[in-house]
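Encoded as structure tokens, the following chain is the form predicted on its own, with no partner shown.
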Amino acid sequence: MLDYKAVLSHYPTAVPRYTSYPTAPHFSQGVGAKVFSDLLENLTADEPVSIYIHIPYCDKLCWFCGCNTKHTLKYAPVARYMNYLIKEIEMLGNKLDFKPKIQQIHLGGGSPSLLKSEDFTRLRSALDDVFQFLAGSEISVEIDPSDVNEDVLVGMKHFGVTRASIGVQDFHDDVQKAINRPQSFELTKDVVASLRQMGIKSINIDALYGLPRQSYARLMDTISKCVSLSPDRMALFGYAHVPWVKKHQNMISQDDLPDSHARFEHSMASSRALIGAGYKSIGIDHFAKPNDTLAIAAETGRIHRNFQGYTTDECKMLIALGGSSIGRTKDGFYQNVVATSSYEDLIQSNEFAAAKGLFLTEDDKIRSHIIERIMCDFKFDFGTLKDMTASADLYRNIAAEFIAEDPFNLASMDNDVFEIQSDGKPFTRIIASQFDAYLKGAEFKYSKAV
């Protein structure tokens, strides 16, 4: 039987989550505008795109949060920001002589659920003027249940939301006090019922392990209550304690956090509970009902991984709208300026906000492909690289070297197929990091791997 404590002691305990490769800390200032220009040049009328819209406001600041967001008790800053967001969309439309087709759109934050119905309607109207929504396009929004009222529900209906992603974290009062996130199960249950009543067919719930004051019993109770709501999908993330990046996380006492071994045990136990409840395990931290599109895509090797986690999104182009949002092209990444005030100043001056970015080298593209398939499928066929590069053996040798030096037999190689063993799957991020050419010597500190 695998000694998990020995594995955690042997390998680095902090590695990227690999929602992109290269990861965002390696984006460079001044490159984003060039990548964004490249995106505009390569958009076509035939190839669908995805859109990410960032709403960087919350009406309370949760101490666990790792997002780019601002706390506000007034709606005026949000309304002002929405004016600039709509202007950014109009500016984009002025650069195009056709209406790109939208396959998927995601509103994240912050808390998009604090928007008033009139702003949901204005935003949808602006998008309709510039883009064409495909039949069956997925429109998802992140929701803080404490924001949701009748006006918000009306707004989401006008916007055309098809999937709601509800933040839960943990239902225990003591844990909620430790992260400044009061949210009762009863409120969450009522919001889920309201969303379904308004016609939203797909519900996702996000829960966290590794939170301060979170015990095994408290986490299992939260998982049980989440399952009772019968979400179509669940994401089970490990809390990323990075106070050197997010200063408000200093409000959380290090002494209240479970250690790496407790985190691992909590992760495994909650995963078993969800699988026991009938959910299919997707990648390292997602779960879905067997008939959900994510589960079906996973069965056929067609899931992908982006900044929202595991997804069915196959679009090569991701258009980023709003401050701090990250977009993707076939050849690179770009990130809009993070500070909301700077974003608004740029849009006011009729300038796009793309700031940081990175153009992918051929080596980046190959390593990105390998890392994504390992994160999604737990395996990779190096034989498929022979038609992509003359250096296929270079990448195969990385896998072979890892297997030769790994004392725990976390992975195996059969001919050209590298595969993570069942016991090794909890350490997938560690294994994927073997193919990360940027990791050695990187100054940026990452969150815990498990």
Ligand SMILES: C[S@@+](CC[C@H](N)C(=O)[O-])C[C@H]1O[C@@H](n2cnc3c(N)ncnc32)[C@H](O)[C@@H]1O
Second form
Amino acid sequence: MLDYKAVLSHYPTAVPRYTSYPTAPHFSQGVGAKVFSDLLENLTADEPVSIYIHIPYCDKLCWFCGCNTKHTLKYAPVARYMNYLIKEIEMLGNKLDFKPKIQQIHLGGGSPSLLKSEDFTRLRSALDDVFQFLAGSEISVEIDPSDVNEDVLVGMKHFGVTRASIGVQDFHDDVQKAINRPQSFELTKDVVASLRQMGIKSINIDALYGLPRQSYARLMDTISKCVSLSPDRMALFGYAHVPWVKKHQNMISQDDLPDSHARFEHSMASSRALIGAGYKSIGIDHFAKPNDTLAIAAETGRIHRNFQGYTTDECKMLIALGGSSIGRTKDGFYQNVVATSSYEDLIQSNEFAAAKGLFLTEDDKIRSHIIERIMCDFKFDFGTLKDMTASADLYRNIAAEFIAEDPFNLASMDNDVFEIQSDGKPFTRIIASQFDAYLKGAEFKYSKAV
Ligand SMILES: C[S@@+](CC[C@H](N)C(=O)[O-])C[C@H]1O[C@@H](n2cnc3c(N)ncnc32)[C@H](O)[C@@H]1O
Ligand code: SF4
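What about the form predicted together with the named molecule, after the form predicted on its own?
Full complex below, order starting with the chain above.
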């Protein structure tokens, strides 16, 4: 039996979640505008794109939240922001003489579920003016169930939502008090039923382990309540406690947080419970019903990792809209300016908001490919690199060195195939970090890997 406590104390556990490589803290000021203009130049009528739209507002602030969002009790700032978002889409349209095809759209936040139906309709119509939605395109929205009412449901229907991603986190009262997120099971159940009635068939639920005052029994109860709602997918994230970045997390007492041992046990137990309930485990923290597209794609090594986690999206171009959104091209990343007021000022003066960014070097591209495949498939065939680079051995040696020095046999190498052992899978972020050239000497502090 693997002594996981020894593994946790042997390796630095504060490593990125690798929703991108290089990770966002390594983006540089000023580069974003150049990456964005490359994106505009390289858009074609044939190649479909994906779009991420950020809504940086919530009508309450949960203390655990790590997202880019702002608390507002009034709708006026949201309505104003929507005007700028629509103007940003129009500005994009003015630069194009064709309508790019859309494969996937994700509306994230914050809480897009606080939008009024008229704003969902305005947004859809602005997008329709500039893009063409492919038949079968996926339109997903993040939902805080406590926002949902008839008007929001109608808005989502008009927007064409195909997948709803519902935040649950934990159903226990005491845990909800510790994170300032009251949300009853009954309300959540009603919202899931209403979404299904509206024709939104695909449901994802987010739950968290590692929350304050969470116990094994409370977490197991949350998981079983989630399973009773029969979501198509579940994401089971480890709570990232980063109060040095997110000041409101200081409202959570350190004494209430489970230690690394409990976090590990909780993560393993909840994962076993979901697999026991018939879900397929996908990557490090997702689960899907066996007939879900994510589970089917995972079986043949066709899932990808992006800023939302695991996805079937194969588009090389991601257009980011709204403050703090991150977009991607084949050659780099760009991030729109984070502060909502700066975003609005730029759009007001007819300037695009791309600020930070990064151009990928050849080395970045290869490491990004290795890290993505390890995070998705738990293995990587270094033989495939020989056609991509003359330095294939350099990357293979990193893997070989890790195996030679790792006292726990977390991974193995058979010919050119590097593979994480089943005992080693909970440490995948740590293993992926061996291929991260930016980590050594990095000043940014990451959350716990397990
Ligand atoms: C952008 S959030 C918002 C969704 C929606 N506003 C809600 O609260 O249900 C998407 C998911 O990120 C996850 N999340 C937010 N803060 C986190 C943190 N500090 N650590 C880990 N996951 C976090 C939560 O599971 C949440 O459901
Ligand atoms: S978890 Fe969701 S509702 Fe809560 S503050 Fe974050 S984005 Fe807003």
